[in-house]
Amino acid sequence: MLRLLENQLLKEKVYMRQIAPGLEVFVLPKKGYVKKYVTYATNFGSIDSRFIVEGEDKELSVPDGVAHFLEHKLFEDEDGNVFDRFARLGASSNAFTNFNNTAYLFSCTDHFAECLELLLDFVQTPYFTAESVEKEKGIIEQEIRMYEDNAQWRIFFNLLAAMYKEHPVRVDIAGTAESIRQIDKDVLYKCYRTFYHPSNMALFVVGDVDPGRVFEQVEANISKRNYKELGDIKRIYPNEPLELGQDFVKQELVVSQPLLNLGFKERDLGYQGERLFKKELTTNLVLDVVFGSSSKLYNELYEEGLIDDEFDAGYVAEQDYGHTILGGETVDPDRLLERLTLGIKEAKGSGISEAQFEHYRRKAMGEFLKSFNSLEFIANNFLAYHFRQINFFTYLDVLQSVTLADVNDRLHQHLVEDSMVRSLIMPKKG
């Protein structure tokens, strides 16, 4: 059965259609471009260790960095290394893994078919040896340490596992050198036989292509397959408290200056959806009034030295989890911390006016127009955004639906003391 999603602003149409047994594949055509642009996903990532599939009894639990383990995998068949072949055809090839999803994606100009099916064909064919799986411990292990020593890295995860006290996405999304010990091939099997089956994936192409080839290569390619049906898959994650593991962490790298961030726990959790989406883009608007570039906070900061257009502010939104993250690198941290805490404790006492609503409302939609001419942003957050039961093409809508006290309340709601942690990275002396 074929879905038309259409937006009359973006002046854009996604044709959606569910191949058997559970595929969703969405195709939107842009006619003129020379590239195409498609990604794979599925709803896996690094929080899924604990799982159990409908009809079975037993709960399943792997070892941390199975999800990125698996990511490295797939890349290697027996006919050898994949982004070879996309290479022989002109194409470039990547993948990625998250919390939540992991997703492989090809860019071309020529040759879409031909590279349509050898995406479709390498994440359909697993292949791992207990050699081979071996030898990517090494590699990943490796690349695990190498983080250990990035400053960027460390104070984003050292954050998260001061903030969580539970929670998964408190661990790196590779793993640990001990957990990746722990896979084996059995195990790549038994997760990839879980969170690979069709149902739990789904398939976006963008580009100057015909949406009903699409789907008849991909009907063709995945019904030679032979899949079974599969049933819902339970994810289990432990009962995370409203309160903080604790709220100050720090480390000493080797860094040119301190780094500060300052990380805010989500209460509000427990569901998908618009009323997820809005309390997202509700929260981005409140993070662009308080520290966005164009505002006054952050360009008093900037005049004052205590921080460098790096400086970033950014909400994640997930079901069962959720956090803003501010800072980066600064030359007294101590007298960062008082500023922006100041500055919160002012843009409470004072409220955002309806000017600074509607200005930075403006700007996120313009923003969002603008980005519509990438092809990766739109295909990589459609996917992101439709494992949590959101449609993206309904942003300008559920942005229009937003109110200044929507605004207002959530800067007092999710800005607070108690639910603040702070990660530290100082120079290492000597």
Given for the second form:
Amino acid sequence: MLRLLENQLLKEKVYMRQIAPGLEVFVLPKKGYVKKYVTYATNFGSIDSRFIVEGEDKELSVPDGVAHFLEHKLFEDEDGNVFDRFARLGASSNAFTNFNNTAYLFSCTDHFAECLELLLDFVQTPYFTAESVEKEKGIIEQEIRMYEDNAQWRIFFNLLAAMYKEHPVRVDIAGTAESIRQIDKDVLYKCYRTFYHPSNMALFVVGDVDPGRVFEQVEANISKRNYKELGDIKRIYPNEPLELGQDFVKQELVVSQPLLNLGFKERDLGYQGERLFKKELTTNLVLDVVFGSSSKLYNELYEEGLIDDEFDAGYVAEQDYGHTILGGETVDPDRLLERLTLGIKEAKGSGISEAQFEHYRRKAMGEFLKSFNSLEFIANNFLAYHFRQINFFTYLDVLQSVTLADVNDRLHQHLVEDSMVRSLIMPKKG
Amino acid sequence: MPTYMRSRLANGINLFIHPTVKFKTILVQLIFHRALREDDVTESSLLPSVLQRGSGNYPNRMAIAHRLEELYGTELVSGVTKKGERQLVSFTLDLVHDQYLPGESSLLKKALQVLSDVVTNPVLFDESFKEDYVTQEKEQHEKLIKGLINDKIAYSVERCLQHMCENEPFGVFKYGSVERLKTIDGPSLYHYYRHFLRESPADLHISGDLDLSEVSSLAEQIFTFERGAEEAVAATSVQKKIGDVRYVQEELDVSQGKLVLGYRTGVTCADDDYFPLLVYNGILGSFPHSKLFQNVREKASLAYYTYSRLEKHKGLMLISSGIEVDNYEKALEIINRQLAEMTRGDFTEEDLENTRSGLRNQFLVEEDSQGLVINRVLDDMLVGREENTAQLLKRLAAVTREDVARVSANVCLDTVYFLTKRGGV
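Compare with the form predicted alone: the form predicted together with the partner chain:
The complete assembly is shown below, putting the previous chain first.
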């Protein structure tokens, strides 16, 4: 069945079709664009580290970093390297793994149908050998080492590891040099069998293409593979308590000045779909009012030299976890902490006014419209939201449904000291 | 045929209008050109931050931010980039086209007024910028200069270039130096600013779904500040490597070593041999199918990232790679071997063909980005050439194996920089 989603304000249309046995396919035609961008993603990320493999009854717990490792290895098959085949078509291919999803993508100008076929084929053809798995470990170890020297990355993962006691979001997406040594081809095949079934995946195509032809091609490719229906995937996430693991974490690195991040752990969990989306947009409005670049707090901190223009605040909304993280580089982390804490208290005291609320909503609307220039932004976001049962096209409607009372309630409930973690990076001496 | 309209405003600013219907936004860039010089870059890179602290109509940072948000989250960002031995100081506006905003009109005009106010109508006291704005921005700027070390990949590349070009203007860091910063105050920066505004050659680019005559009269109306005789920017000098390879090691308490190799190619984007050099660089290291990725990463498992890239206005090539410090010799040997293979013409027809296809793809997709379209026109102006995509693709398709061999003969290793752990290798 073909469905059509249209957004009048954006002047964009998305064609959607579910292809047996359950692959969701989306096509957004972008007239006049030379580039075509396609992403093929599975609802499998670094947090899916405990589950029951299809056809077995025992729980499997996999080494940290498996989803990311699998992403690397899918680019190799019996005939060699998949990058080379995209190169022959003048296309460029890539992939990324985050906490929740793994996405394989290409962008091209010519040979679109061949590129699409290649993407569908290589993602559906796992080929892991003991030798190639071993070889990849050196590469991924260097990827991990690169991030070990990256202060922004470290402060972020240190914070999550402190904030969460049990939930696997506390673990680095790529795992560690030690954990990836335990990965072998068997565990990769088990993950593949469980999570790379079409019914756990989605495809997004954006560019100047004909939706009908895309659906036909995808259907032909998928149907010849005789997939069986997949039962429910049994993912096991531990019960994460409301309280923090630790409220403070610190590391020393070679940096020019300290970095401070504050994290606020979500207490109101369990939603998917529109309710989750609304919570996300509401929280981002709150953060913009309190910490945004036209806020009183931001400008005072800037003038005092406590922050620079990279200072930022953002919220992450998932069904089983959620958090706000804010901060940046600072000369004086103690003073910054004190000022931020006071600023939050003052914001709660004065509340958010109707004028502030409308002002930031208007800004959010403009930013959303602007981002639709980017094919990558459209496709990547559409799928990431799709896996949370959210239709990304409803952004402006959901934004309109947020009320002044919503943002004020959220300000009081979310930014509370009991759920606050401090993550600090200090310059290494000598 | 050019896809844009070029004219000159009454005060001498070059106006470029790029009409296109495919984007939701209008992109505006006001660009000032300066010679890249030690006694100029600190001032030119500090200046935009001071200007963004307040203007006649928006007296502080908060007022500017508030006005931009009101204009549906219009962004105004400034930046400095170096193209060869030329420093570009740019102010960029990114705003929603008002055809997507029911009930809204003249958003472009309002945004241009903010831009003009910020750039040409600063908050002044006597013959000086507001002193505390200058003091605070000097502090921020010092942090920016010192903060280079926070990104180890960017740091190692910059350090390699600084060593390699230590006696050339190109070795100058685009944010200047802390020493020079100390000599700047409100009056001195204001004095600099007056010259900067009057004398720097300047371009105004506007891209979007626009009516040409409407936009050009809007620009004419708004950008009326007084200007004088322009100070031309000298051409970038392209030097050949003389003498031995220079080896530099630096120790920091890091987890991963960064190996950066700097080469002189003798060819810039102004030369006929630029396309052969692009293909050379592509076969060697700018794609996943390239020799560096295939050999340093895929075969030897030594690195996660390894690539080569051109500094096309200066005629340089850089190779950058993150490796285990113990693998320094091994990685260097493999990289040198790839260069030797290039010189011998030891690459396949497929390597050549894949690289041509990959580059073709890169040229084509530039048209899907307002920023890249503007950048291409800017580069064309600098090299005195004007080519549309079809002409570029024709030059690319004409590159032969012999052309690649010719440019490879001139690629010469100058500096090997290695950022290593304390205690080193």
